[in-house]
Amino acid sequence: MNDIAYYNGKITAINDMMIPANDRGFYFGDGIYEAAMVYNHKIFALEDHLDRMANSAAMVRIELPYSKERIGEILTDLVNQVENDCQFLYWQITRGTAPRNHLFPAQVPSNLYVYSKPCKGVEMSDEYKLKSVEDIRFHCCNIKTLNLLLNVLAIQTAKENGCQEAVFVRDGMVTEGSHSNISIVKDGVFITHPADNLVLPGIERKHLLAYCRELGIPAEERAFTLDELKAADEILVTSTSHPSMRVMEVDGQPAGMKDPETIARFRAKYMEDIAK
C-alpha cells in the first residue's frame, strides 16, 4: 500500500477511512495522540512514544483500547504494510463513540485511529525563523491532547509573519513552540524548559538531554526568558518530524548561529540513533 489507515480494526487507504460522527474526538477533542517517524520500516523511539501515550491517556482518564504492547504490535504491523521505507506515523485514542454529552459515556470502549504515510526523511534546517506569541493556552500542556486550536492560531500567525514556528511566551518566560520544544545553547550549556505542565515532554527533547550526558555537554532544565532566547548562541527547535531545526531569526532580528559545533554533535548522535 502507498499509505494506510486503521480504525478499531478496519484497514483502508487514508482517504477511504470513515470515522463515526459521534466519535468524541470530533465533538470535544476528547482524546490524546502520538506521532512517530519510521525509518527503514522501523518505528523510531517506539517505546518512548508508547510510554508518553499511556501517560497522556491516564491523565485524562481514558482507558487504552489495548495494552501498550498490543498497540505497539498494531503500529508495527501497519507500517510494514506501507511500501515506502520512510513514513510519518500518527495515532490517536479517543474516549469512545456516543451521543454528544459532556459527561463520560458509560461502558463505551475507546477508539484507536492510526495512519501512516510516506515522508521524505530526516528534516534538519539552519534557516528557521521564530515569531513570539503570548501563551494563553491552558495549564495542561504536558498532555498530548487533541485540543490544539490555540497552537493552530499561533503557527498561522508565525507563517503570516514569514516564520516557520511560533514561540510561546508566558509571563515573560519561553515555554515551547506551537508543535515543538525550544531549547538554547549559551556559553556551551544546553538549556531547556523543565518538563512541567507548561510544555509537552518532547521525545527529541528527552534525547537531547541524553546526548548531553553522553557527550559531556552541561545541561540545565530551567525556564528562560525571551531576551535570553534572543541572546543565545544557538536556538534549537525539535519535534518528532523536525528533530533539529536551527534558528537564525527571532521576531525579525538575527539570532543564534554562533555554536555550530554543538549542533553538529547533536545531529550526529541523532543520525547514529536512527541507524541502529
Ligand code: PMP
Contents of the next structure:
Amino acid sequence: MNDIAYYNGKITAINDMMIPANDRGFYFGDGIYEAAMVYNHKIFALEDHLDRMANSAAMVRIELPYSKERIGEILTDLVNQVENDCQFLYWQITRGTAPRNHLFPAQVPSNLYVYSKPCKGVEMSDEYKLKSVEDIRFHCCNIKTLNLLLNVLAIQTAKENGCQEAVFVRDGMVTEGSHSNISIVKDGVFITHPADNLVLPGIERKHLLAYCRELGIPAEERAFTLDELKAADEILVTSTSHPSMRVMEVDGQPAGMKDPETIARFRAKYMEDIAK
Ligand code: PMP
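For comparison with the form predicted alone, would you give the structure of this protein in the form predicted in complex with the named molecule?
So here's everything in the complex, that chain up top.
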C-alpha cells in the first residue's frame, strides 16, 4: 500500500477512512496522540513513544485499548504494509464513542486511530526563522493532548511573519515551539527547558541530552529568557519529524549559527542512531 489508516481494527487508505462523529476526539479533543518516524520499516524510538503515550493517557485518565506491547505490534504490522521505507507514523487514542456529554462515557472502550504515510527522509535545516509569541496555553503542556488550538494559532502567526516556527514565551522565559522543543548552545553548554508541566517531554530533546552525555557536552535543564535565546551561539529546534532545525533568525534579527561543530556532532549521532 502507498499509505495506510487503521481505526479499531478496520484498515483502509488514509483518504478512505471514516471516523464516527461521536468519537470524543471530534467534540472535545478528548484524547492523546503520538507521532514517530519510520526508517527502513523500523519505528524509530518506539519504546520512548509507547512510554510517553502511556503517560499521557494516564494523566488524562484514558484507559489504553490494548497493552503497550500490543499497540507496538499493531503499529509495526501497519508500517510493514506500506511500501515506502521511510514513513511518518501517527496514532491517537480517544476516550471512546458516545453521544456528546462532558462526563466520561460509562464502559466504552477507547478508540485507536493510526495512519502511516511515506516521507522523504531525514529533514534538517540551517535556515530556520523563529517568531516569538506569548505562551497563553494551559499548564499541562507535558500531556500530548489532541487539544492543539493555541499551537495552531502560534504556528500560523509565525508563518504570516515569514517564519518556520513560533517560540512560546511565558513570563519572559522560553518554553518550547508550537510543535517542537527549543534548546540553545552557549559557550559549549547545551541548555534546554526542564521537562516539567510547561513543555512536552520531546523524544528528540531526550535524545539530545543522551548525546550530550555520550559526547561529553555539558548540559543544563533550565529555563532561559528570550534575550538568552537571541544571544545564544546556536538555537536548535527539534521534533520527531524535524530532528535538527538550526535557527538563523529570531524576530527578524540574525541569531545563532556560531557553533557549527556542536550541531554537526549532534547530527552525526542522530544519523548513527537511526541506522542501528
Ligand atoms: N513540543 C510540542 C508542543 C510538540 O508538539 C512536539 C512535537 N510533537 C515537541 C515538543 C517535540 O516532541 P518530539 O521530539 O517527541 O517530536
